[in-house]
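Below, in structure tokens: the form predicted on its own, a single chain.
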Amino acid sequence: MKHAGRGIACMWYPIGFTVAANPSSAVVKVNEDGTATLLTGTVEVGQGSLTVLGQIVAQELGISAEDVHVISADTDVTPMDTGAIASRTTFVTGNAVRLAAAEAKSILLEVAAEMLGVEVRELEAANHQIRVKTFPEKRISLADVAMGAQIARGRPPLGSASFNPPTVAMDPETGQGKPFAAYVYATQITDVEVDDETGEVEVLHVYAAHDSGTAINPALVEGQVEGGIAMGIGMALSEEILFNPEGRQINPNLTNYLIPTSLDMPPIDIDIIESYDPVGPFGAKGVGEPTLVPTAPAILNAIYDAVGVRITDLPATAEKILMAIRKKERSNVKGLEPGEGDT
């Protein structure tokens, strides 16, 4: 017989460590045609970080993301980056990128102020133009300003910057301090069905609410949440490294190390909870690793809700669940206390 259950799990997760130096750096140059080139040492591993960093440059310069060419992870030409770790790329590298773009923009604004005969404080960059805030009709194209800056003024619009969250050492006596620059929060709810005759679990639906600060690219945030949930389902139900008595792994391939496929994925409802971090670029924090954290405990809580057994050893395979159900049934036999009658 199949039993329905619902489980919930909440979490908080740190972004951008501060116990040790955690810097990123970037270079942004504005080209004569009004496009921009970003040099960053960060690594793209499928999470969409280069798209987000390009968007940060575009937002700062007032151009389209398609007009930003990103060169990354080439140590011959790109500046230093601590790495795509600790869910830090948007928060730390994004800040370095924004500062570099702002430096390049400041040159453009100074040159445009001369060309338009106004004060720098009166100008803004938007829609591939530099224009007077209170009189948008008075404007000049970003390309013309970039060309003028280089050819006429001898000031190529180039910016470089680095960002390091303030390093705060932990108290050696108490262990207290501020080990991370920001924190994100999430809640996931899962609906499952558990077959009490086989122990098999089917995840029917996942509801996920995640705070990642201001979502620079909501579609990428949703994609990362979906990916984290996929990993969490595998962690909860199937993924396990097995060893023989000699310590040799006996399932070193994807034939018997089972990961979820697209056919195993349930419907997922995602709610991006918008907040604003005063330090993050445009209020953003991060969303990478936190997407995985609540999934497995939410599924295990749902299993408990469905059949009343608590699995504490991952993965919660059908065999483990069935054994726990049988143990519970034996303990419920009249005259036996929980645990009695076990062999």
Second form
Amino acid sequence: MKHAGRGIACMWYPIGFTVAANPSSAVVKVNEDGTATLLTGTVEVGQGSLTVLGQIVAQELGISAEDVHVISADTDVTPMDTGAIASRTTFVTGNAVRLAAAEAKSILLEVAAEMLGVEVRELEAANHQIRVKTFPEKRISLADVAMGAQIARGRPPLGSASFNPPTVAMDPETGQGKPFAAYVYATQITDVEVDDETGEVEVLHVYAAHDSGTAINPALVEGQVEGGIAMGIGMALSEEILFNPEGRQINPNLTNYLIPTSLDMPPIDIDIIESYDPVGPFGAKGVGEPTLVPTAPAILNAIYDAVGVRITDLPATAEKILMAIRKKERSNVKGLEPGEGDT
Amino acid sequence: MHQVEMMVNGQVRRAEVPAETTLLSVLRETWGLTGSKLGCDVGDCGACTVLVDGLSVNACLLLAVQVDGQEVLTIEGMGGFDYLHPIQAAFERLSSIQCGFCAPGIVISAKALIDKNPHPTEQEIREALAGNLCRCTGYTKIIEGIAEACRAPAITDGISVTESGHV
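Following the display of the form predicted on its own, present the structure of the form predicted in complex with the partner chain.
Then the entire complex follows, led off by the chain already shown.
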């Protein structure tokens, strides 16, 4: 017989890492046609970070993301980056990129102030132009400013910057400090069905609410959450590296190391909870790794809700769940209180 | 050595290969069509999926000599910079793909489905993709992309979208 259950799990997760320094650097140059070029050492592996970094440059300079050429991960020309790791790229590399773009923009604003005969503080960069904030009709195209900066003023609009997250070392006496600059939070709810005759679990639905700061690119945030949930379902129910006594992996391929297929994935409802981080670029934090953190505990809680067995050893395979159900039934026959026979 | 000849993406290709050469190997190594990916090489992951006479198959499991005289469609025949197949266009619009390693096989599996069934249900899409593993996306936006592609005029009007991606 199949039993329905619902489980919930919450998590927090630190963005970037601590103890060692964690810097990223970037170079932004504004070209004479009003486009920009970004040099960054970070690596795109499909998560879309280069798209996000290009959007950050575009936002800072007031141009469109299509006009930002991103050159990445080429050690001949790009600055060192600590890595596409620790869910840090948007937060740490994004800040370096934003600061580099801001430095290039400050040159453009100074040149534009001379060209327009106004004070720098009166100007803003928006819509491919430098314009007077209170009188936007008074404006000059970013391309003309960049050309003027290069040709007439001899001040090419370049910016380079580094960012190392602000942390406070932990006090060895009290354990107090600020080991990370930012934290993200999430809650996931899973609905499952557990077959008490086979131990098989079907995940019917996942609801995921994630705070990642400002979602610079919501579609990419969703993509990270969906992918993380798939990994979390695998972690909860099927993925396990098995070794023989000699230490050789006995399931080294996808026939017996089982990752979720399209048939194992439930519908996912995502709620992106926007918040504004004061340190992050335009308020953004990060989203990569934390997405799978609550999935397995939410599924295990749902299994407990469905059939009353507490699995504490991942993955919760059908065999383990069935053994736990049998053990619980035997305990019940002996007159134990519910829960005492749980694994 | 064996002579093989097949129509690949509308073009006749010939090769002389040892009997044990897989279709995937001759596509990638002899003809340089590296869009079909070598993932697991044992038929689990589906990254090498191609169409042989309209049927989706794992190119790593078929020998080249088994495909002699047949028609093969690989991802290279599905569209390019100047024209995207509706499936590819939908994937681009919805950010369906992340690392992209599974994508050539997924696009081919989706085409095999849509060619037979232009208006699949979500469950039919999931079943059609069951042989294509994806580690990044959770399949969510891929499934949405295929459903959206099925609403594209080229598909809903029943026009056959064939080799080289041209309607």
